[in-house]
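The data below hold one chain only, encoded as structure tokens and taken in the form predicted alone.
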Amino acid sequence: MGETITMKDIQEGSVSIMVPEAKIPEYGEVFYNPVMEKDRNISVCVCDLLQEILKKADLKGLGALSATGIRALRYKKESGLDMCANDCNPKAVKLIKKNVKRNKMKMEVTEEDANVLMRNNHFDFIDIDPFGSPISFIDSASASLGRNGFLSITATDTAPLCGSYPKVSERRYGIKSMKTDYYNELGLRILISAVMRIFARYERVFVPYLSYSRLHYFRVYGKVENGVKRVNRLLKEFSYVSHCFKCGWRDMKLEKKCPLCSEATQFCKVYLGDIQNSKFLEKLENRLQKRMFVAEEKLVTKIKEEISFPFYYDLHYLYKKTGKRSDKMEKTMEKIRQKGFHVSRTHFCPTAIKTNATFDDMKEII
């Protein structure tokens, strides 16, 4: 009680801020995670493109859970976006104000429950970067964003989403997760599916522009639009994924019994449409290159080069399930191409590939 918080100076991008000294970010009285700097670099470049995407000037943005204010400060200083930095923690708000002053900037800083703030105010762009799940903020974000808005969200509760705690995923997102060999992409699609369904309640669509898995979190950026017809078209892209945990068979349809080994399958219903926007990724790639964010550009390039067909194959898992001796990845990819299928590497897993070949095709090829 009454213990003095030791602060340290941090330079990130063009912003200088004070953050609490903490060996583990979660233990600091105000959260700051240096590992997320690469993600914030990407986000800055996304903000560079918002006027073009939304076809509107004078955009108003919100950092709903701002902590030290690093995101809001960088978005304003580096991309020129008019930002509001909000946090319900009074210690965080006090620190944000100090950091705003430290950078000689003018920025609105609020101390409110993020849901209340969004319900009572209109924003063109909202960034939701919580510790855990973003899902409890999506209804309010839908109410706050205009007819033509943009939303970015982070989810760090990857264990439930990826199948370690399927019942938690079902409670939180309305979809029971599965611990498959392609769990990273399935978990990301469960998150996107839940967000889409919330927006659909209000006859609005959430269209993913960039979605990725990195380290301990998922990050999704997308445009929000109105329209019943658009909602209906989007919902048609939801379908079942069935998986057999005995032999590894899977398919994008409802199959309660495995056609290969007759074992009972597990299944869930998720969005199977595009989770990337290729034109947006090209523009983002150029922005990252101009700002010399080399590692971030490589990540976006890798995502851009992935084929859009849902789900990847972890080759280590596949060779193990089929009882075959593993081959070099490039050799396996060449075999797939020779059979007339598309194939690419994926950012989701270093030992995995994406292809439009079915499980039966893959089994035959290897």
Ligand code: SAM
Given for the second form:
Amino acid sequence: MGETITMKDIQEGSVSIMVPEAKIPEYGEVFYNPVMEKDRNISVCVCDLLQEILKKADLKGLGALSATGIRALRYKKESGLDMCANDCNPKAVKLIKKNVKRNKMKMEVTEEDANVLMRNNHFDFIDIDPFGSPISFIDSASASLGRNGFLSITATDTAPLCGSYPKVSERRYGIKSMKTDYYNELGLRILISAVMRIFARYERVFVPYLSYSRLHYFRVYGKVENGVKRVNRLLKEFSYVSHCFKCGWRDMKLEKKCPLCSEATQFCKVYLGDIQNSKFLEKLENRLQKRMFVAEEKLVTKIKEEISFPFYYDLHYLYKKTGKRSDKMEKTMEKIRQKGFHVSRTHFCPTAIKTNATFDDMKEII
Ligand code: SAM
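Having seen the form predicted alone, can you show the form predicted in complex with the named molecule?
Once more the chain from above appears, this time first in line as the rest of the complex follows.
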């Protein structure tokens, strides 16, 4: 208790900040994760595009859960966005203020519960980067963003979202998750679906621009806009996905019994529309290239090249379930193409492909 925490100096992007030396901070101490640098690099480039997306100058951004302040500092210094850095932990706020000074910058720093701050203030762009789930901040973000805004969200509670704790997912996101072979995409879509439903309550759409799964987390960037008709159209893109855990069959409709093996299926209802915006990805790719963020550009290119049809097939799982001998990935992809289907690799899983071929088609092809 009361022990002084050892700090170290680090450089990330164009800012130099003090961060706690400990990799896993003690309870109540300030958090910094160097592994998220790549994600922050992507976020800086997203900030570069905000004026164009929102068709507005003089944007005000909020790092709602800032810790060391790294995101807000970088967004302001590298992208020129007017930022406010907030955290409810007084130790974090003290450190953010020091880090602002260190970089000879001026930035608003607040020590508030993020929900209270967002309820009382308007922002055009909000970054929600919490420990675990972002869901408890979305209502307030909706209140803060107003008619036209941009939101970025991180979720690190991938275990509930990906089917390890379906009941937690049901409580938190209103959708029972399933541990399918495409769990990363289903988990990400459960998160997006829950966020969309929250915005829908306020007759507002959340339109995903970039969504990905990386390491231990999901990240989604999207535009928020008003419009009852748009909300209704978006909600029409919600549908069931049914999965048979015995034979691996799946389809995007409600089937309580597997048509192949008659086993009872599991199912849930999620958003099945686009989770990427191809025009935005192209612009983002250019920004990443200009800033020489090579690995990040590769990730965005991979995402851009993925076909948008929901739910990938993990070929390892498929070969195991069907008892077929496994082929090289490229060979399987070629066979799928020859049958007239679209096919691509996916950033979600290195052994998986995305295609519009159904499970039955896939069985036949392999
Ligand atoms: N964005 C940071 C970065 O990129 O390094 C990491 C943020 S860390 C994962 C989450 C932060 O949220 C912690 O600093 C914590 O103190 C803060 N926090 C948690 N609940 C909060 C709340 N209700 N309001 C404001 N800050 C909160």
